[in-house]
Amino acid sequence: MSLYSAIKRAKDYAAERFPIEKLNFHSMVEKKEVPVHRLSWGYYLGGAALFFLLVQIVTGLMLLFYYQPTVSDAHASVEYISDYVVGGALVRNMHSWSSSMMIACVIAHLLTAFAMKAFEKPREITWLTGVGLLFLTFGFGFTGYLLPWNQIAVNATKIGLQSIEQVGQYLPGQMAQWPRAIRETIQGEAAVGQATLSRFYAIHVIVLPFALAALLGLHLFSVQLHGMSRGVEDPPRRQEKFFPMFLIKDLSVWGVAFFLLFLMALCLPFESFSPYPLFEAFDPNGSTPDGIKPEWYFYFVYYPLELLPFGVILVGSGLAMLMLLLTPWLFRSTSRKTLRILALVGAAYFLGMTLFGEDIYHIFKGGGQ
């Protein structure tokens, strides 16, 4: 292939993914239509995830006025927010609950987009940025978990960082040292301490938000350029205008979501369902709590790690991430019916591990009766 042909192919590829003739309000808003079919509810999940992200940003900024990112004051500042700041407990509960809801919506959005084949040409960029946003969402959850600096959060973070270093034993030659270097870079010192908290805080409130803004901007831009995917094999029953009909419905979902979130934050402290509520600040001389577990959205990896060799989970996770990134090309000829089955299998696995992972663990370990 000549250089001219390669440049022309690259130009044609970019032109198809970013058609400049559609860069106007009429094409991206007024003319845009949304298919109506039995899976149309899936189109609202992305908007719901965006709503919970906005709640995260607003409540997070409010918490920053009082939070102190030091090992001596972090836990006390969170307690002060919850106990003494007017509306502080409500804001903190909204931040925590919306975090879980955002992650749930992002996962559901990815599965429905996969089932509806929303990654097919020319929507590859939309899919790839969506996968990137999923990874960033998990990054927010992992880094934010440490910030209250309580006993369970610090110990869980230690285990998470040690898992990174474990990867080295499966890599050849000098590459075996890379995971350890990555862990030390993130941790910042010999043990989890002030440097770790400072770096997690910086990643959580600066690095990840900038990365998210870039990916989210590209993702939303691509969605507006190409519109909603067809979603089903047969032609949709009808089309409805994006503006104002779909937008009004989307905002209505936001209204319902806000009402439910506000009600939960008002009536249910986020730690209500946790066996490890926010009580004790981290004590470096204290013992690791029994039965330590990560947040619920990591159970799909945590429980398999408890049951299977680390190398098996490492290979499986690597293949799963590679499959997600290559989905537009691996499944371009796959029917939507098959994709729906695969999405249901993925959803069943995630829900099974999230809701029944502990029971499954005890059954296979011989502890369940």
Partner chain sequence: MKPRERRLPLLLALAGFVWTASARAYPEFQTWIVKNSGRSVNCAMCHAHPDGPDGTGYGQIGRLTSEEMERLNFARRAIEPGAEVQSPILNKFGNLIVSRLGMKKVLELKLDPSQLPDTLDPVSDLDRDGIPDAQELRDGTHPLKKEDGRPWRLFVNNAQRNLSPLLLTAAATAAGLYGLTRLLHGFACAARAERRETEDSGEP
Second form
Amino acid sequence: MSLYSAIKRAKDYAAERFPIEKLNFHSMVEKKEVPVHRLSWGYYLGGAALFFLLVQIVTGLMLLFYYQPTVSDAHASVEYISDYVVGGALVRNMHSWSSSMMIACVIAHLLTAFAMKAFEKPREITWLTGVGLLFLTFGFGFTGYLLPWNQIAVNATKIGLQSIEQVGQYLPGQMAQWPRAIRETIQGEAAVGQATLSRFYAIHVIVLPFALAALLGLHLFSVQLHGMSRGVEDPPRRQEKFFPMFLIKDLSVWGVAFFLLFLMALCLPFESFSPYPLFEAFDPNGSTPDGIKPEWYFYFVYYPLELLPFGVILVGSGLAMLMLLLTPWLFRSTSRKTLRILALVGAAYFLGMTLFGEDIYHIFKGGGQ
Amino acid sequence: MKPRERRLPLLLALAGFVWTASARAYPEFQTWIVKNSGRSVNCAMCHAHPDGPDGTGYGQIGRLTSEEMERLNFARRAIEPGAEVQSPILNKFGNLIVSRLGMKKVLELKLDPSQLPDTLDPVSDLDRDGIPDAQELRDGTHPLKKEDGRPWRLFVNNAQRNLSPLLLTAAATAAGLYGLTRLLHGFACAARAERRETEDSGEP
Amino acid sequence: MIDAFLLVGLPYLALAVCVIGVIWRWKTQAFSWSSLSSQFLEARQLRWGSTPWHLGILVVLLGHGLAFAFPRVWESLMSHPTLLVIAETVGLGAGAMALAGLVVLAFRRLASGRVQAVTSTMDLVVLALLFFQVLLGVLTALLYRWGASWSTTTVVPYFWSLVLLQPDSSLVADLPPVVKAHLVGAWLILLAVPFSRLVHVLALPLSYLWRAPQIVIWSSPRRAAKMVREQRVQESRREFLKGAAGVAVAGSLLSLGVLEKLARFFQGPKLAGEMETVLLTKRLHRIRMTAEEQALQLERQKSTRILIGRLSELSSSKGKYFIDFNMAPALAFLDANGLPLLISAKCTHLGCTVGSEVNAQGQILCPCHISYFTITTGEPNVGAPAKTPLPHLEWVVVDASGKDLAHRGSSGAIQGSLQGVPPEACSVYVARPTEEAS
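Switch over from the form predicted alone to the form predicted in complex with its partner chain, please.
Every chain and every other molecule in the complex is listed next, the one we just looked at coming first.
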């Protein structure tokens, strides 16, 4: 009896998430509608992230034609792309800018989806795949950062991997050795070297793209299946056809995004924001230049990591991750107004740490000494 | 004047061979650039190796061939400006400075490094990024790397240089946006006509 | 002489006649100010002739006008190969279209009896003038390519010399006869304006461009509804056309810019000899450095001690970098007792390489997260991100004959002394950690 009811409940659950009667072109494309209200701009962010992902795929494939993933040649091949290949600097700069823009869009997408309560039943799977995509995107950022094999890349990766090992001091007994084993497994050898580069390359170019394609497929499929979430408390006065109206507007946003990306990539080298010694070839026997930092989108964990004890960060980020994964159930009955305030707080934290993290760091640590 | 001129290269040569406390050849310049620009730099701004001339890496004194050693000694003898110096421990920019100023002037400038940018050619731009070498020195950016420069300066220079592709892309974007807006309007019209039709046919 | 007349006299004559003639016609026969439409006599051929002709000639005139009006801007635009190709292609295409339209119009005028009835001699003259003028233009574009560029130093200054009343025909004197004929043709057409239907050029119905379309509606409500619906359908069709055109223009502009770049990206760079040498040298250096790195590793596998250098090379204020047995960077200093002091330079916080310069407090700095380590003890400063000290390494000092003089064991105890051997004769080795060696 109880087994039967459990199975029945599971079946009902799946039926609600994947309604068979909606699995057709008519209801997924022709009938789908997008609500029009004052938060409607949030509906464009996911599409913008998708656009930048497409740019990443195209430019990434182009870079793949020249890049060489070996310790001796990686930096030289990147230099070759920038200095000798026609349009190579543009393609590479586009890849850098587009990655940053994609991550900005993904984070804004996360916050607006949260504020609109887009995780509400039956959209739990959409939310979960979205969180998975967020982690994959950060994974792309972390692995791609190492590939040019310059000073900042190798040293920042060392620091990032070393912090895994620090978890060990909070684990009891034999388990204390596990994080070290995990780090060395990721690295492939005792120090960051050729094995690490090969692994990161494989992960960046093959593993993550496949994982992303699978998750993204499921994500987009469920978005089309369940339609756009309502977004606001009171029912919207107007609806807009997804096809072709919203799609055309989405394409217009893509057009503007492309122009902005092209302008930035053509006129402003991504590397000009940091001092040049960071982009010299990594030299294992030389000194480490000043100013080793992760990419800006990791500042929100990096600066707290610098300021607070490691244990606090560990517990904090663990809780945050758990909260992200459990959001559809934790905030099931929270009003959209409260969610909006929470999202604003989250956005303020992220922006504050990204823009003023360094200043905050200097205030607490005293004048950069 | 003459005996002093002779002694200088000798001193310099000695300074190069002996392992001294200062691995950076002329840290005065580096210190000034960092202080003036607020951007960290290393020896690779003028030298061939990021850690300066001392050591056994490429572009460091410990690894020079005899032919390179000769070029180094020639550079050390370039007391007066105008010699075509090609020192193996310097990069193109470092060699330009020595060729233009001569070692004597360079050593004098050590006392007041802030004078260095003003003594350089104000229009020379080795990496052709649109920012003159002297300005790059003031900014603490690399005069030989075209992707290194103050972001705003680079943006303006590159935008001017790439005006035609930018205009082309802007025109394409504008045309595309126009087209999409028209399409949107067209679909709206078609939908209204369709609605009208169903309403009409609904009537008896 | 004939040149001087055709290129300097004729233009002024034509201009004067044109201005006076137009004023005269406006005063005396204002109602003849028309293109003398014959649409109601014959419409089908007219549509296929008049539309391409007007569209083509407008584009061509716009190009000519831009080049004449803004020579500087035009010149700078035309110095970009892509834009030059675009301008030439568009110009030639528009010219060809105009020519085709003219041919249809001429055929219609000669073939249709009804139209012939209203055709005057002047109409035929104008038709012939325009036909030859456009033909000459197209020929110029085909035979003497890149006119959009070369005209900026010949025809444009000639035109401006006329405008500024300092005529200089030498600027165009050396041009080929086809181009000169094109110039003369232009002045002849100007001359003909007041005496022909060409006068309608001066009365462009510009307000058509923005005024709302007027819809003539039947008074019956059923028919009115039908009309409105048809209007909607037509409007949507027009919008779709415009939309498709916009997207197509965007697509073609982008592909024009991208395709050529893309092809060259995959083609790879064609390097000059010197650049190739620089590149190969750099690659060779990198490969050698990697090889040296691996040689170091091998050496650490095989031997129990590794040479750092002479004792006299060490200093107490600046460390000498070397690679220890864990393949991590380490620093060698001179201790206060005249013996070496070897310390790991791999920061115990997150593994950055610690700096080599000793400050006044006897500390070295890790630049990544600002930890100061006292070299004599290895301890980090209070409050530093690093919590554990940098370990000291074991070392051996050997004299010139290869005899061990002193060494530091794993416990940190130093055994032996220099025994008066000068530091120049002593070599310092880092020893393999004893636990590992056993």
